[in-house]
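Given next, in structure tokens, is a single chain: the form predicted alone.
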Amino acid sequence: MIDFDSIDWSDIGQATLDTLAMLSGSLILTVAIGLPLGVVLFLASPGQVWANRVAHLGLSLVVNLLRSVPFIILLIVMIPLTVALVGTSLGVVGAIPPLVVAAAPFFARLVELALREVGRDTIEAVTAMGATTRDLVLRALIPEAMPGILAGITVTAVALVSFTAMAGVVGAGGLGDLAIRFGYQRFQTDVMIVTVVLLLILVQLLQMAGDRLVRHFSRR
């Protein structure tokens, strides 16, 4: 029988805050790293202004390798590096480095795909006017690809929610950690249900906010 009165709601509240902290911190760093990486991937691809086959293949290989590693394995493999970077592999702080390493290559690919949707005529027209590469990127490519980039951020944020839940396996805290410690190990079904519902609500809110932003920029 499910008894919601037995739930420690202070633990639920703290776990929710931990999840939001992991999500926001890792998403900001993911965008900060993945956006320029995706731009470089696009510019270095064949037919673009920085076309370089070797550089493009090298970057693509690194991105594909990081994307192919299951997150739960990446969490464990990165423990020594995480400790070296932030001093611990536990808690919210210890979860952010592997979250960023897992999500940044994924987001970079989404950025590259969004930039490929920009019309070739637009790129050629801006280049013909003598624009520098910086002007091309900041005044043409990113503004034109903004709906696709925002959609990529939304998809990445939703993926990060699932990653934060998995990070609970190694003591990262958050709703995933609470679900494992209480819902799974102690068979408290009520805690499991609450954490799952909260994660579902979080994903829905992220998707709704992302869709609204995409529609807004698509009309501009």
Contents of the next structure:
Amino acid sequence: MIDFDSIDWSDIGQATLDTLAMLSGSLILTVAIGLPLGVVLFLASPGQVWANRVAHLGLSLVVNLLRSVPFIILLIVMIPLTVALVGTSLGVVGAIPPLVVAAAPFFARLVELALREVGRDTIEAVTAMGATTRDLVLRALIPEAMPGILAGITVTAVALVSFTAMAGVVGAGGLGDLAIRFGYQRFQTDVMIVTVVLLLILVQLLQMAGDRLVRHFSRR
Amino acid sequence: MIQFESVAKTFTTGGLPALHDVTLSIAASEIFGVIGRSGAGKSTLVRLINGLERPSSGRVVVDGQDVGAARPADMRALRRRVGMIFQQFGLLSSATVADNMALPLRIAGVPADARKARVADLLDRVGLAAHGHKYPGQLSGGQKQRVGIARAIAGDARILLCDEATSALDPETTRDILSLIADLNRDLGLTIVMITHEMEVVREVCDRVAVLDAGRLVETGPVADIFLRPQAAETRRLLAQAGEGHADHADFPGRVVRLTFEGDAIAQPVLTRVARETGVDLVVLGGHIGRFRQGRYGQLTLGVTGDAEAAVAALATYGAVS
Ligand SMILES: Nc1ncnc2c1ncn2[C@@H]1O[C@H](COP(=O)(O)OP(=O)(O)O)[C@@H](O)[C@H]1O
Ligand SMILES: [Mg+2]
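For comparison with the form predicted alone, would you give the structure of this protein in the form predicted together with the partner chain?
Expanding to the full complex; the earlier chain stays at the top.
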């Protein structure tokens, strides 16, 4: 019998805040690192201004390596680095570095893909105007790829929500952690249902906000 | 204004050279056409002018600047004086028409108020005054190319490069765009290099034309010479393919005469006079009257019955006979 009476709502409130803190902190850093990385990946690809086979291959390899390591492994392997970076490997703060290391390469790839959709003629036209590479990136590539980049941020945010669930392993808290500890390990099905519903609402809100932004920036 | 000195270009990805020992000179304020079949090297040639490609050997000199040897800052300065338009327009779909036109000014560091004034001029100049706030996705192909042209000349360009600029447009829009380009040449003294695989584009607007075949320059000259007195086999092939030149009528039982006439002769009653004076009968087997940028011309294929020699002699007083 599930009656929802035994739920400690303040636990759930705290867990929701922890999830939001992990998500927003790691998403901001992921975009801050992944966007430039994606731009460099694109510029180094064949036929582009910094076309460089070795650099492109090397970067791709690192990105793919980080993308292929399961998050739970990354979380544990990174503990010493996390401590060095933020002073602790525990809690919300301790979860953010591994979240960023997992998500930034993934997001960079999405940025590279979005930039590849920008027309060859458009890039040449802007280059032929006498644009510096900086002008090309800031005034043409990123504005043109904005819908794709925003869609990439949305996909990355949703992926981060599911990563945060695993961050409970390092005692980061959050909704996913609550679901595992109460719902799974103590058979408190009611807690599990509530946390899953809250996660679903979060993902749904992220997706809706993302879709809206993409539509706003689409001019094709 | 633009000199190619023994220019060759081989792409590092291998294959045959895209250009072979090309030497040519384009004068200031002329409209220079480059024609050739697909893959002949036309785009490569025009891209050498603004440094989108660098020559493998030889020199390209534009407005006194050796393009192949230009350092990055000099290259950017040169590119600001050389506008370019493209087959697919190359506009920013995320920016309005006005912002597209303002982009080269922004890049050149022109202050906002000067930019605004210049964009208003440009919108007027290309007939888009009512469309400044629209996005390229809301425009027709011809309107998009007008934006492309305005953007290319925004920073006071002295040279305009057109790479298949009308190839994506219907014939009527093509004519509008060509007349806009001719106006810019006349009003601003712009030097224009026009790449195309369409013969009639060259015929309508160019002063001189170069014919490229497999990376080699096979013929260069005034448009009338290339159209009416082609020397190279490739030129004849391009003309025949475009339906230009004389019709072929081997099945006429009498003598077939090809008459080419230019200038004043166009307005003369050639056929009736020749028939009256020599007593021959003339049959029109094919022909057309066309227009170059400078003057008109006609090409007639005639069947002659009667004293063919007398007819040929009489026709020859009006134009070239073969
Ligand atoms: N970036 C490039 N890399 C390798 N080969 C190229 C490149 N650009 C053009 N080519 C080759 O050079 C030749 C001439 O191409 P192009 O100048 O585009 O011809 P056109 O504009 O007359 O159709 C073609 O054989 C083409 O495949
Ligand atoms: Mg081409």
